[in-house]
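Shown here is one chain on its own, the form predicted alone, set out as structure tokens.
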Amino acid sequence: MERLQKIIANSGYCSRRKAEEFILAGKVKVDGEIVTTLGTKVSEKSVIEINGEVLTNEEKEYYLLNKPRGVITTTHDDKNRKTVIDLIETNKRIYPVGRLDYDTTGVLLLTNDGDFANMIMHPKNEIDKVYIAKLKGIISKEAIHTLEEGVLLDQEFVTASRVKVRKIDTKTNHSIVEMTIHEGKNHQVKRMFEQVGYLVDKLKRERIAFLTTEGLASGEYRKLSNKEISKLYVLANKK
């Protein structure tokens, strides 16, 4: 017996909290019953469906992708804008783990597997989501330390494991930071930065883990190889 919102997960429906939300909606049936309750435990032999289509388990795909300036996070978009599903040549039920702004560019992963997403993306594991932000000023000493030691967002403290200053450019008014952060929040980064005074003119996500871009021009994916995707779980499964 599992909870139902992993093995919605694993079979590469949705993510898990995506399927927390179908549960909540009402929109799951299990052999037959529809189940709204978190946490409701059923056998992998059950028939469960989702807004009326029967739950399949899907051969697991990992992606790695150079996510481009001006491209939507999402596995849809009601506004028809382009999403960084569009770009993954699958026929699988990929979706993003975690998110990236509109424009932020970067690393982002892509999967169909919930275990994995929610490994890489929950803060208890530790596993490094590496920023470059370009900042409007000269950002000081006092705001790097206050940034370490925790700023409140949400209503909750949530801090940068570092932060690096890699260039300073006293012509133009600008920092060339590098922030270092576990969680995912809605636009944390950035809202870290206004925390402590300044605005992100760009944004780049560098690295997650041991993970970056090189090789890829913007917009170019590729698949994690199987070594890849074991050493993201040995580093998760240290912490």
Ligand code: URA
The other form holds:
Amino acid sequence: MERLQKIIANSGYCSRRKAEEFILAGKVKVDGEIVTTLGTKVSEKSVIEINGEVLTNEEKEYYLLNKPRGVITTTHDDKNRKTVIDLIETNKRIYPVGRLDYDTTGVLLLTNDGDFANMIMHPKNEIDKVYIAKLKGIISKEAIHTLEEGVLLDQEFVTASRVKVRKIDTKTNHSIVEMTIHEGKNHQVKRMFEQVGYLVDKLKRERIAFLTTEGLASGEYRKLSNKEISKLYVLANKK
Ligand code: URA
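Having seen the form predicted alone, could you give me the form predicted together with this ligand?
After this comes the whole thing, all chains and molecules, with the earlier chain placed first.
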């Protein structure tokens, strides 16, 4: 027996969070009966239907995309804007692991494996997400210290595990700052810098753990190798 939202996410139909939304909205049937209780334990042999479609187990796929600016990180958009899914050729129902803003570039993982997505995103696994931010103004030592000590976002303390100044340009009044975080709250990096008094002009995710965009032009992608996938699990299990 397994929790319903976990079985749905593992099938590759959608993320666990999306599965929870479908369950609460009454869109999920188990053996012909609508189930709206999250966490309902279901046998692997049960027939699960979502939006009238019977769930099947898909082969898992894992992609690394160098996300360009001007593309949204969702599976579909009501306003018909280009999404990150449009950039990847696959017949599998993949979805992004976490979110990058419309104007943020860099490393984005996509998969149809709910367990993998959770493993990457869960802060307890301490998988590094490394961002390079171009800030308006010259960042102060106090601001860096505060980011490392923690700032309040959504009534929760979030810390940067590392903040490093890459470049200060007094002529144009900009700073280039590297910041490593483990969570993935909405607009987290921009909001953390705002909390200490700096506006982010440009943002790029340079790295997730050891994965970078090396060899990929903007908008290009590649599959993760089995070795890379295992290495990520090893990193997560060490925490
Ligand atoms: N933090 C942000 O503010 N934006 C992103 O796109 C990612 C992290």
